[in-house]
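In the form predicted on its own, a lone chain appears below as structure tokens.
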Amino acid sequence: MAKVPPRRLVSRFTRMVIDRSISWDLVGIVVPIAAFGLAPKFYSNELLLTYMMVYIVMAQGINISYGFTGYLPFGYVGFFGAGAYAGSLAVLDLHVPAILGVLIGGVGGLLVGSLLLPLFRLRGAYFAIGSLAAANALADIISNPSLTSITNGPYGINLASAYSSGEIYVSAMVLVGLSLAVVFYLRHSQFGLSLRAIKEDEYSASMAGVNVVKQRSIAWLMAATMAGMAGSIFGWATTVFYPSAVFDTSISVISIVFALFGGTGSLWGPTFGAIVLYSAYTAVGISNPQYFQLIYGVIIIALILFAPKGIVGVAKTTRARIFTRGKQVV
């Protein structure tokens, strides 16, 4: 038999690993959508399932911003609130269908994201604090009594006339699929590779020919658009909401914890984190919020100390150790 050249062996192995990664991520898109499609047959509270899907989208948005570019936006809720108001006001004032309102909510998040692009001049904690300040400022503008004729000010929004549980649920499923498809693209494309290079070292990435400003801005606007649509679906499902509900800083914190718990930079991680922790919230947090805040605190500390790469990172490390020990035994 002819011997296979070492380079060809390496090429085959690399192709096999990539193909397995792609297949696993494709399963990560299909399984959640199928699970949520079947879930109403076993769990009657569609509203909680809708909220869970909203948080999956939010966690994947954090995944795009932080997992691929390294920028952690504590003001991510600003896009969420902007989307909730943009979509709702379009339905109430322009009388567009609520489903179209979800797309307009995404446009609202996109516009706010465009306005906040100068924040990238900041780094690290300064960026996180700056984004939070911007979100709080936007909340104050929308809740201003002087703008009651435009935003209804502090008096909130009522979408009871547009409520449709079936349409809301299907829209949330579609948005989950869209968010997962975007992350899949980032994980297996040249664009996503350039984002990871930016996260590792912006200067080296720029020297290698990566347009840091452009690539980072596109990822930021992707995350902002997703949050805007998630906020619009949240407002539609909640029916009656106030600025304090859709601009609540805890929405950003929860989304960040969900993403970090599962593991950023992956497709499965944020989805897993959102499903597990939101399920825990519905079981414990609604009836005993003080206990759940304690649980969240413990989770954050545990992540920092023992699992900075999340559950997915722990799983990869464990699998690598088992594989290495197996080779040593053989």
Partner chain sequence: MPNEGKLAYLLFEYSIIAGVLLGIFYAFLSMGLNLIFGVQKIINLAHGDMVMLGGFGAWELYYTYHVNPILAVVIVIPFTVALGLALYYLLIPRLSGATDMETLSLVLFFGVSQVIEALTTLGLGNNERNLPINSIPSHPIHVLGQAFAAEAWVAAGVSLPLLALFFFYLYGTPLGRQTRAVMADSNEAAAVGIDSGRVSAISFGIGLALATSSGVMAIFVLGGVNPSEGPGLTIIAFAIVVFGSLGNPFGTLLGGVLFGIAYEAAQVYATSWSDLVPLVLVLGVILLKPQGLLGKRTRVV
The other form holds:
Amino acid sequence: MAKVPPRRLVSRFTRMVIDRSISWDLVGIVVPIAAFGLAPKFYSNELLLTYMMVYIVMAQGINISYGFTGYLPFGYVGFFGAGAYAGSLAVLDLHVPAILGVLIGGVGGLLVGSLLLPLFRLRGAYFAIGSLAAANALADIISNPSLTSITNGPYGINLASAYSSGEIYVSAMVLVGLSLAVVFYLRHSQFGLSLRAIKEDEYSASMAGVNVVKQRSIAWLMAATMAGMAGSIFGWATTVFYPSAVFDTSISVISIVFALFGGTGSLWGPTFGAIVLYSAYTAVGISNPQYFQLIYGVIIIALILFAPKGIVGVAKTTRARIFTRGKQVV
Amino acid sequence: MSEAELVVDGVSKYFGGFCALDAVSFEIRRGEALGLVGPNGSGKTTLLNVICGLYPPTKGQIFFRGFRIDGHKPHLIARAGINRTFQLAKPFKSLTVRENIDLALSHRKGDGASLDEILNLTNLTGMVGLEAGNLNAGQQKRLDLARAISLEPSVLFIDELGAGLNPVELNELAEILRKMQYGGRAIVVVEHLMGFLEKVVDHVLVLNAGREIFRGELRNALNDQDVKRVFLGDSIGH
Amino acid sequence: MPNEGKLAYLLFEYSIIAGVLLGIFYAFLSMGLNLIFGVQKIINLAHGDMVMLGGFGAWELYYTYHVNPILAVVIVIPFTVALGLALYYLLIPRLSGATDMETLSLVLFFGVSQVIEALTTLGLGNNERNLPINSIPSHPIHVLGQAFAAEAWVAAGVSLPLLALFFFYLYGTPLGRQTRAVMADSNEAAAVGIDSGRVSAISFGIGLALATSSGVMAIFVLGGVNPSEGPGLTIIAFAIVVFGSLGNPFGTLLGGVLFGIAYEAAQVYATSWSDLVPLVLVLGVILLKPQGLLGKRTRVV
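Starting from the form predicted on its own shown above, please give the structure in the form predicted in complex with the partner chain.
The next block holds the full complex; its first chain is the one shown before.
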């Protein structure tokens, strides 16, 4: 890698700080991490905070896939479940430390993601439903009684021996940091630029020299790996789980809603969506999941009809409107 | 005579049973400008798409600097040095003018024009920070051209760049293309507008229904019986 | 006692006949998804939820008004058409200007699906409802010496005339001809003076009605109805429609029958894996032959 002379490095840094969107995004990484670092001092339910972090990662994963490449995977939960199983089985059968299990969970997501790469030949509904079918098929295979000797079939996983609330919490924080860093990178790099170009027009992007298939696959595999790690942290924190819990389609749904609610393509949006809506979920939904399902169903419809760019989009337009109005007065 | 930069040898393309291109051949050298002419559906755009790698030819071969390129991925062909504009300009609308050009520049292999030089050449200097979606049609076409020349192609296809532009803009564009031709590029102009063609090219290849019906000097084409018949009522002579 | 070869033959024969019966029903269940796609280029992700609503409608009609389920198949149709028209005019006009209409419509109807499922669960509870088997003819029917469950015959017997009616509508009535014109090319259709908005709205209503109507029979075929069955049925319907080719009603007929045979064969030969059939089918078809069996050209959505 080329060595950057110190003076240019300094000027690059100042340019980053001066660039409003870059510094705003840097804050978007630091603030959530700091907040989750401090949160246990004020709120004792670490498990809920961990789940919230897991959903931030999932929402950012949807952001990478949908916000940057335009592909909406209804079967995103497939990677989550694959990660939960890969991590847990490594811990139970190979006796690796649980933290290593999280990385193996990421590898699980990565492998399933690679298997599904041919889905990118498809578009729109084909891709969305194809990915959902793939996730359901994976769930069916893992929970099949014929495979009980390998996956414990429908009887699930018990990770009680590996439980450690402190390690789980810190791992989740690190993973949130990682996912935010990836999205930051996508928003401010040539690679991210390529993805946005591909999303608009593949052929035109390839005529700009962009290797469409490769770039899009890398983004997809990043999203898959993140979901795999999120799934294995979820499994580790949940301790005892059944295949139906880690392959539940509503995990995809919730991640999509969180990401769309905040606004895809941005760094703040999915984090914001996950925090606000997951808090609402814990307040309303845990005892009565149908009320929450109703609420997020209505949110989806309202977003598509009235605010397809999410809360961040609404905030931007409002700010622009106030800004221009002020200008006109002067 | 120097060796041909691009050789298209007997290229055919079928879609299902439909023959869109029937054994089309041509060569082009550096510094040449060729007009590719034909009515709608004559196969011009299909020919561009095949050369630029959107889909492989059904039959025939394409050579660039002696290397066979048919069947290669479009981004590799673009990086190697063949590029094109689009009939309907396709800049990336959510990206700024600078980002649009930077993206292409980042994939260029050798040296070449800087961002400022490209902006200058395509008359976009004042607009670097604007999102491409906010540009007018003429500006979007020039940005499409800027994107195409950022990779320093030695063969450049211009697909109906003149459509929808006013005479001043047309002259401006012809000027830009002339400059690039004298700079040693091979330029292929796909165009209906004869007025515009006259300013840029001397030789034309006329296609109809996927087949070559004329090849030679532009002024001879205007008197050719076949060409006249195909273009009867079309925009020739305008 | 039959020897092994004889047994294998009987099993094969069984899975073919049972598969064709099941397939006719599934073709009926999937047809509405194809109609709405054909006209609107929208995949209605709430399709399975409409099937589910049809099932609950029949349950209510039977227990509250003592309506025979076979009659309910017809009664739910006008109500659903009305609901469909209302939904159409509420949702679609706002969507039409969007740039990424296709993915957005997918997400939108996904939201609709969630709302239907939640409201049904809140209103009716989360448990499975059944109708008594003797509410329809219930005596097993023997063919070639093998017994086939009566509900399979009834479901196919109800689906077939309704499918015939649908094809008559599509190919034999002025509105149906207009519908096919819009399916072929909505711009061309508009150019010859067809009000494609009106055709789309009516097709949307009919598409949903086909779903609810099939839902009445789904109670018997699936062994009950519960609020969360929608998405699974949507996947099956999508598999069948894509298998036969999106936008081609005859393709759906063929896709349904082949799905039915594949499913019954899996039931016979590898019971615990039979739920994988629609999933493998959908993945296999969209990866290997996205244009479907009767597709003329690649039409990747």
